[in-house]
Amino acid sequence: MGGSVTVDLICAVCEAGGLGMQGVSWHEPDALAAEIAAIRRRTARPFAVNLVLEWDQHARLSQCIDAGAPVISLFWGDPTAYFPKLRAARAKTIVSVGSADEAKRAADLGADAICAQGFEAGGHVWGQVGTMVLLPAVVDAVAPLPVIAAGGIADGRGLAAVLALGGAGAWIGTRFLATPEAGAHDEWKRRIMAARETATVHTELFDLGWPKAPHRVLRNSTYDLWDAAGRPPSGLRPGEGDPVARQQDGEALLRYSDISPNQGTTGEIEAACLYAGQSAGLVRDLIPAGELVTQICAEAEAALARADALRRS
């Protein structure tokens, strides 16, 4: 979610019965401990922290465990080296995967749950298989381990589909960007709510800070500028390194940067990296996060009831 997750968002989701999650892959030690402590002060319910394994995360993993994070999520890399510490701490662990083979390896390591991330997902995308096919393949590979589906899910109909395919729950990002509690810039939220299902692109374009890492974003003027120039490689792209905006702390946000604009950013917000999944095409309004959790669950129950009625008719 591009660094836009706040303590308010996490706790609102948790208090409504969901599992709020914070990405801590780039947190400094003091900030990481303070963030986890702030969440624990605000809610007694379980929450999760996520670590991206593109970089060495052994120190941060120890800090997360010591700070009392109840659930650890691992993404983007081989998690093998992290499991001895996770098992010793008896930490609940979710591993995100893009294939059934990856899921089986994670299950064999001792993962407590698997997240099957489909190609429709926003942000950085690990695999190339759509959620509709990936989820049942992963469920079959690791049964009876619970499998969470990510990618293309924005409402209760999507959650009902996940449950019908054997999933244990849904991991939803893009929809929760369009909440008052999310730290995303208002223009980013507005563009998600205005998006069609065809509004995103899967690309490696926004790579300053994280090269060669495929991701899904809203198509914007930066993408169109690069596309019109013949899609040149990194280093030869038009306007590369030019500041398009300025973050709240005064630091320049460069064109093609992997950093997204949060509240307080000024400048060409539209030209920055606006992570979003294809589910943006289903987002039309700004809803408080707790209400959104309740709404999604109610919609899922209604969808499952309709399916049951059809079966009985």
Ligand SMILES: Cc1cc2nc3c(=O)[nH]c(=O)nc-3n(C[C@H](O)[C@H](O)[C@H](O)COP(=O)(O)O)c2cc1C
Given for the second form:
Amino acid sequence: MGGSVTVDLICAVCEAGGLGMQGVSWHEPDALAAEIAAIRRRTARPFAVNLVLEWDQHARLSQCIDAGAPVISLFWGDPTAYFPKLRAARAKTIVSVGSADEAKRAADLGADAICAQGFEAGGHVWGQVGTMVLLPAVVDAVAPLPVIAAGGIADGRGLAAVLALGGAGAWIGTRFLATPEAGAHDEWKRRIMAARETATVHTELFDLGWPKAPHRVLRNSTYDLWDAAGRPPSGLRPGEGDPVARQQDGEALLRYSDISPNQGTTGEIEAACLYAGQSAGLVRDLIPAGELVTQICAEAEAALARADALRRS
Ligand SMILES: Cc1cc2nc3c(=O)[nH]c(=O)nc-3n(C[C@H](O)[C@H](O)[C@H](O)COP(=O)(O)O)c2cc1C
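Could you switch over to the form predicted in complex with the named molecule, since the one displayed so far is the form predicted alone?
Okay, now the whole complex, with that chain kicking things off.
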């Protein structure tokens, strides 16, 4: 989740038995190597790195492989060009998809696991199909390859549902933003905890930095301003180019920027791009990330036991 994922967050998840993942799509070469080294120093457990294929990622992929990243995840677009390198390195690879056809193509390329990202998901959203239908469709298309579901999962009931639908695991974003370890700004965390399940919009609005890329965010004053102006196209929107906040390094965060506010950002946090999935409606409290992993697993076991008791009754 871009700059919102800290080494603390990744390592807490890994140590609790999850697979922490860092997005390295925008890292400079030195920063990428340092990030992987920092994770390695803190945990002996496997972790993953994620590359967004909107941009050429061949150099970063080589760096991830050279640094020995245990799992590599690819998102957004056709991963074909990256597979010769991945296969040669025998790197464990997860490919995110939005349809069963895409999943089949990724499986044929040699992916080790598939992430089925549903329409409910927070952040950038590749496909159009909700997790409830996408997951079993992808499971059927690529069996026996493991399929991990992303989008709409915030607690153990969601994990139990994923398992019941044939999934091998849950890939959870928004819920982990509301942890003390996440680097997200406190106001963004607070708004996720206060959100109802209807609080997000699927839009292309926050496009400075990454145009024409649908994403899901909390509906906010920037969205309302644009909506009230009759939804004009990019370039003609109200307040276009206005700084709404300032990042820690002093750089202006412009209205409609795709950059979200992290700790150290100052200004009108509410008006910035606050990525969140529909699952924000299920998030009510700030929980340490390791405890959250444990809690989700315990809740899933309870949910599965409840379902079993129903079956027997
Ligand atoms: C703040 C934020 C940033 C994200 N950045 C990325 C990213 O860089 N790469 C990626 O594959 N997915 C990214 N995602 C999407 C997640 O991988 C995942 O699909 C999504 O969070 C699942 O839905 P959920 O938020 O309801 O759990 C991001 C999601 C959020 C909330």
